[in-house]
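First, one chain by itself: the form predicted alone, in structure tokens.
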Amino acid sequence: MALIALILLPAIGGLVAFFAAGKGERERWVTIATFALMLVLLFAIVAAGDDGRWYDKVSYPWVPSFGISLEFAIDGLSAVMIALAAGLGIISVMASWSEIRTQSGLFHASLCWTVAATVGVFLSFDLLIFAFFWEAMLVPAFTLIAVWGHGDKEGAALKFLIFNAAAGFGLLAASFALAAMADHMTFSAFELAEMKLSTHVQVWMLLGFSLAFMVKLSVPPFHAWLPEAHTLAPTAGSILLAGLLLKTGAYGLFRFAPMLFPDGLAAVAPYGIALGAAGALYGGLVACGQNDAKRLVAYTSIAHMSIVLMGISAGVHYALAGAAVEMVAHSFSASALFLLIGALYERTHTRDLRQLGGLQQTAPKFAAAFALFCSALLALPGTANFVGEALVVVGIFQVNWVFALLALSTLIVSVIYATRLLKGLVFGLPQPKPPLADMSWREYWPIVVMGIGTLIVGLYPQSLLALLEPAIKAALIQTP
């Protein structure tokens, strides 16, 4: 029961906040305790676990006549997963405290719908659930972008919709597919994975699911709905698409790609990393022509995703290690960005490089968080994000040096975008023109964890990878 809890919890605390709303400040405190509640219930999960792969797993027949059964199971990396979703979203209720004030209830309401929907991938292995789970996360998000938005919100927030519910199409088909082929009807990803398909029909089914996952991901040509979402969200918006939904699609390659179609992988193995370089590239020389700071971080996350594909597709141990670090480490320097240009956007009005800077002399916290976090964008040594993507060129050599100097190639070109937004934003002369306040508490704090967790990641990456390791086992066994 503890693991449905965990899905209950932030669903429940949604309608909490929704009907709390309009007395004081209460939905804000409301949703930061359903949060807090859900890593104490995480927290107590992992340590009453035992030394085997799974810390909890149960399996609750549903509608047995159809084979659907309420199916979960938490490991290191669905752990990893859940407590991002329940940090983010309590960062997500401080970077928002001054910039949403019109229905509150309905915005705080979102957010805790959006870590339930979430939390309900992480957990699933049914997958008619997960599959409902995938499609559900799309409507709070939906919601967060279309309303309280910026610009043409409702155009962004519509694309963001259609292409990953026409995605998800994919992903139920071949999920259909699967429990048709069975020997009986069964949705059970453990029991699935027991069938014995031809290489071809796991490429075929493999397809379907990937057609949702590298949506979700953004690797180029799925990305279009992307840079407008990303850029158009409110901040808090921005910080869970960016955290969390994008790793999403990485969690179900990760997952799902090699226990069900180990054979149709390794046969498609070779297209995946040379998208995943090909996306690396395309993301990050188009960030560097980017001047709207927001755009440019949302580009960024396209190559930092792209290189996560390029991880799984290998399906060596330092890739999938890699791929799996890079996406912690993306989660806390994509959301931190996302969230000092989203505070930087409320004093100033502009997010147009060309109209900003000199932070280092009228606000230096400012200046200092983004040096920090420009710094993990370019994976510099000392950050998670240098040990995610080391991890992953160093398995990509192991497959094909070719692939691993496109690798590295990409992170040349992250120094020319991080230190660009570096310089557009820190240095120079003071724009606009100052008094400009520097960061409150509640935005300065979210910023510190975040900090701390790139760093202890990034010079001690064990604290992460003891945690991921069965996860990254069972994917490379599986993986001829």
Contents of the next structure:
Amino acid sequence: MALIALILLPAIGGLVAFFAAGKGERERWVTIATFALMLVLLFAIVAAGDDGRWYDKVSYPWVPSFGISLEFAIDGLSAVMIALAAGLGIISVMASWSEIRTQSGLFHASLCWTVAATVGVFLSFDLLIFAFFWEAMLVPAFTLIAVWGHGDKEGAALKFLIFNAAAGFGLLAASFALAAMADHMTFSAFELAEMKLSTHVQVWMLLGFSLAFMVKLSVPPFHAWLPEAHTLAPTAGSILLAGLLLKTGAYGLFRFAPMLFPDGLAAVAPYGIALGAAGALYGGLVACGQNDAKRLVAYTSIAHMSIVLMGISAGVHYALAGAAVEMVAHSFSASALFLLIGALYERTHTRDLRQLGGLQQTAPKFAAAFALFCSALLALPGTANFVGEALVVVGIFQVNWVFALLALSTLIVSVIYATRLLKGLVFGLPQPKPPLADMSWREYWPIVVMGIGTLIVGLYPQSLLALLEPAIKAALIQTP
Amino acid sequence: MTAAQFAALSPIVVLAIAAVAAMMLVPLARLQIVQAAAAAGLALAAAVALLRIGAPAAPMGALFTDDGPARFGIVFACLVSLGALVFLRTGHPAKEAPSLLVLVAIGAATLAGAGHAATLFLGVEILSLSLIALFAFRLTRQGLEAAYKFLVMSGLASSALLLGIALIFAETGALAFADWGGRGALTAFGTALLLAGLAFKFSLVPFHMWTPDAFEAAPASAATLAGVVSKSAVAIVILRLALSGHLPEPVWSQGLAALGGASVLIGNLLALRQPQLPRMLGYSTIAHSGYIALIIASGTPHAGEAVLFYLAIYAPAMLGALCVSAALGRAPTLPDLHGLMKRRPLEAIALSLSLLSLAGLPAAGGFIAKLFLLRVLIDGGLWVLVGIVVAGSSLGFFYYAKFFTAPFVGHTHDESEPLHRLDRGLLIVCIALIVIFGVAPAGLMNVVAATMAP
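Got the form predicted alone; any chance of the form predicted in complex with the partner chain too?
To see the whole picture, the full complex is given below, headed by that same chain.
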């Protein structure tokens, strides 16, 4: 029951926020309280869990005649992702405190519903329920971009919706095909994983699933929706997109590809690594050429998600651990950068690197935060991103050294774009002219929290890896 | 006539009495009383039909069938017509309209139970003639144009239908569906004509031309009757003909699949750039007919359930969207919808949820209907049709999403009157049904399974 409460809580919180909107900041506090309650509930579930892999596991019938049940389970990986979801939810509310002034009730409801649907994704082990939440998250996220975005927001939101919803059909079709092969009507991933399928069939099913996951991960050539959606979304939307929605793609691949199609994944692994390497290089190189700071960070997301794809495809212990850590690390670094750039944009009304600069003289808090998260972007040792990317590269060395060299070269590109961002914003002459107000503490503390998170995971990765270990073991597809 | 037979026909009898009563009340009573009489008749007929659910099928002879889909069709026609009657008030202040609306319901109920060519033709004609009158009622240029188009198309469809029936009769010497079964050229050609005639009514491409015009020019209530009531009755007849398996397989199934596939693709493509809400809905209803046709054409074991399920989910969404469209005055365009959320939140929410459901996104009912559709096609291994559905609904996201966002952005001034409480009630019922079907579909799934169980 607790797991269902974990999904219902933000769903209902969203409704309350929707109707509470009006005078004062009620809807903001309702939303924050909802996410805080989620964190408490999550902690209770994890603390009460037994020593096995699953802290909690439930199954209720939903549509019995169809073989669909509400099958939820939570392990370390799910728990970490849900904690991120609730945490980023709170940060999104903080980040949009002064930015969002119209239709505030609907805005906070959309935040809550996006989080509710992603939590559903992180908990579901019935493939159709998974698909239900998978598509359900698109609607509030679409609303976030289309209503409160900048510029050609509707075009960007439409692109986001159509790419992802169309790719969702791959997931649906493969789920039905998989269920049709079972001896009785079921969509339970645990039961379907027991089936012995030929490698050939597994590859086809995996491609169906991957279509949905790759588009969400935005690995090139499936990335076309991402730059616009991230750039034109309001700050909170960018935070949720980068921090959460991209991770659902990584999560789905991490969780279901090795679980349901181990042979199929092993067969296509080299292509996965190659695609990931190409994507990381492409995303990184395009990021180097951007002048819009937000767009630059959006392209780095493509690069980092491609590294996650490489790690999952490699399928060895180090690489998987690296991919899992990178998922968390990227949530911190990308969300923090979007938040910072959003706050800067509110003050200067520009995101153009050529018209900005000198933050270290005018706004030291800004400058310090940019310095930390640009270091994370280039995976400087000490940050969580270093742990993730280094582990992925080490893992890939065990599989094939050519791919490993490719993966290494992507890290070099990351140095270029990260330093370019840092140089453009922090150093040089102060621009634009009237010195801008530094961040207030209300704006700053989410940054501090994410910074501490990045450093803790970077300096003591075991804190995170211990939680993720069972899920990583389960995702192993080959031993070096 | 035995008691069981009379019980099976009683909903239609009740409807017929209501139609006559509503007509006779015209010179005697106020508009509200005429409407109340029609509403009471529809409600009573629906109640009578609902009471018979679970009763054993009555032996009806050849003309009428008393199976699950027929009962479902009758309840469905009565309830949706009742919904249409609610916003018929604004579109048709004339006293004759309620009687015509009940006649449409009679036609749909007859058609849903048709087991014989004569009943089929009778149902189609009752439906079409009362619809033409409803389309033309307002005597505006566009209304007349829509009615005229529909009249010509209906005439064509009826001739095709009749010729088809005649050709099949020429070979098999039978008019009851159960006795058809010829395998010769006459039957093949007759089947093709029969299918074409039904496709007109079902607005499948290339027989769809009347639909968008009707949706744009006719009052929303008439559009509901044409787009939901008449269409679902035709769907049930097509389903019965398909399940009976007496028509020559290649012509019937592949023809239906081809028409369905074309409707899905072309309906969605043509809807893409429609700036007007009712016109967009008109094209989208063509696409939805296509999906239903594909379900029937798949011929898989769960196809019957899937069709009824699809209709039940499609109805509140279309009803909600058309009711909002009617509330905003004549043919609202995209800019007319801007800022709707601030001005009229109930309408905005109802419209957005309806469009969400039509697009097939969760947590609206349409997602579950889409699941059922995909399952049926994949069960049959029909990957080409799956591809068509995927392409079609991906296009669909585009235009539904455009209309979905409009209520939340911008501002527009509007002078249309606030909604009557009956309309508000109807919208709330639609919202509730869309959400319930989307979040807890097991109940509807069981009803549909029980309906199709032999």
